[in-house]
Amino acid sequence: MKGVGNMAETRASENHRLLVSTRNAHKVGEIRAILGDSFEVFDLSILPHRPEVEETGMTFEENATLKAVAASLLFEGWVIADDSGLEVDVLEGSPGVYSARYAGGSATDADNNALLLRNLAGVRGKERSARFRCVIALARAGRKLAAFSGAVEGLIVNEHKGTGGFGYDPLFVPDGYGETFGQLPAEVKNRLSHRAQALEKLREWRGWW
């Protein structure tokens, strides 16, 4: 986290205000925990009349950019948007950008997890390899400034394990560990996750100086 402490102390307070273009409380909670005191983090609840942005992009970066740029037109300061998901190799990268709506537009996490397990029925061992991928777009005043990415490799287990995290966390065991993201303590996940990697690059972005 080199330089971040000095940056936080010396930049004007507006530079510490960071809007996350989402209403996903779990995601915002993770971002706050990972960034710590370097930024004052808000979510879209401060812009209650902002219209929903249709995620029409074919990549995580395209969708993150759409969300960040749209929100940055309505907020005085820095805006980020995260688009992330699960890529399963044997499913040719699915659910990918459709991770949140894998089982349909109104799907719950449980619906998505159940469909994934059904689609992996009969697949064993290392053939269940997958990764979580995240891209964070940074925007201000209607313009994309940068994008930061992260990925963590692992395997999909054959049943839910753990009650922590959200999304596909109870099904994903990161490489080097024997427990799912749903079982691992939040501080461990927040050190090694795809989102943590992308946020670390955001914090070190030279544009803050």
Contents of the next structure:
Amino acid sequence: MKGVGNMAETRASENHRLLVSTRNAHKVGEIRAILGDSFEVFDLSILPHRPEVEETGMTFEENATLKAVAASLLFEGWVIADDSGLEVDVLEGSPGVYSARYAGGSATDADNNALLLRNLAGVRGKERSARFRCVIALARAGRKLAAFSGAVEGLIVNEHKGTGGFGYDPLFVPDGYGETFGQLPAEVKNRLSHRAQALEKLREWRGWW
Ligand code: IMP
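Having seen the form predicted alone, the form predicted together with inosinic acid:
Every chain and every other molecule in the complex is listed next, the one we just looked at coming first.
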């Protein structure tokens, strides 16, 4: 049996263990860069039986919750899941929750970006307005505790620019900047992105204390 001291230590370390329930290594990298000094951040590779979660929700929050709750049944500590995507105004909010599979179930980022550019052919200037949106769900022991959202507004450019980031980053220029997220340094994206904003709210969550 564990002594009282050990139990207390176990509790303390569990309180700093945070699993990110996603298969997207880019998201984990960004979350680690943003939260790494507050938590010990794990990814799904530490779970022997990783949960297979179908994203059947109609909203970012529903999908984030499905992913966070499923993994929280298999992990002792906090679990977060990020569901995110790009909303393009002239496309009535598409690709939205379907951002990862915009060009089909096995689409690559390049396929999705090419389709987006095709669908915006002939659309000019401010008509190309869009935002990245992110919802982070927080769960523990099979229960959803909270959800935090963030959004960053910007414009979709006419061609790929830059090699940084992932997904639609080379097509998205955040408001107030002259370069895409694919061109801007990672530190800049991690300061102003939809994900950074949602994680800032997570950090400030009242339930931590
Ligand atoms: P999810 O894994 O279902 O949340 O899909 C997220 C998809 O949205 C990604 O595959 C990207 O296509 C897009 N996305 C979300 N966040 C970002 C970002 O920070 N940069 C670029 N694309 C993003």
